[in-house]
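Given next, in structure tokens, is a single chain: the form predicted alone.
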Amino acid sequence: MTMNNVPGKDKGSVKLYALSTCVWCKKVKKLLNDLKVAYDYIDVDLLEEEAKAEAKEEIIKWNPPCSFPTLVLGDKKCIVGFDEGKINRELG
């Protein structure tokens, strides 16, 4: 599964896990190009099945309902949906 790179700030491990589709998940990234934060996300509805089964294993040992958008941080912390306030501290 290879993600997209977006080069920015260095803040550690950034993780985007998104819908092609979704309005959430274009305001996080949205958020996270204005904080010039470097993070790397996947639209998982674009993915084959088989990647696509493998980006759902790695949402669900942070996000169990597998929701969208979930971004995590440095391995250690998860933020689930559009929270703009916790982004913002955690990367602003």
Given for the second form:
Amino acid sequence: MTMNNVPGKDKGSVKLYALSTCVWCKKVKKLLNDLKVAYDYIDVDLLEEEAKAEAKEEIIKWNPPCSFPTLVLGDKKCIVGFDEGKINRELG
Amino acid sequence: MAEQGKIEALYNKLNAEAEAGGYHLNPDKDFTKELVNGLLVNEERYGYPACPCRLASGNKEADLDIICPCDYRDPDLTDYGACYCALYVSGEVLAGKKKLASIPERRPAAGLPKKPAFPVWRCSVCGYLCARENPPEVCPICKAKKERFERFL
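Structure of the form predicted in complex with its partner chain, given the form predicted alone:
After this comes the whole thing, all chains and molecules, with the earlier chain placed first.
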């Protein structure tokens, strides 16, 4: 499972698990772009079955309901949903 | 991305149906049309319009609860003023009295829940009955407000 890399300021590992059809996921992408943070993202709905299962397993570790968007920071913290305040506090 | 004409057509249809039934689409049209596009993409991809903000399994039986309008729309409208993806919003949100944010996922992680027993609500104006956690914001039949509902069963 290869994530797409968006270059920017290094704020440690920033991984976004998203859906290509989800507007809240798009808002998180836009916010990360506006903050000019380097991040990796993956649109899970576009993956083949095997990679999708792998992605789901990773997401469930952080966010058991496996909802989107799930943002994992530095393999330590997880922000579920478009939580503008929290994302700004962590990465702004 | 679905064709612009298809997005407009489905948006207009959903909007007319929502308003006729006492529901409201999100007034942020750009946001809402992106969701409508997501519904069209999912219809094409899975054969049914699964919620654009949830990961569909591709198995219709397992996803019946997340076909738009999903089973969770009404309780989410009551508790948060919007459904999970925010295609539908409450009157309060429509009037700009409440700001929208992402809401928690209500769908149980392990697939479909056992059907709970719902209370039955009666519109005291027209007698409309509905079995759900709380009465609707507006009676879909006569448009009486929520406070005109009484618990019937």
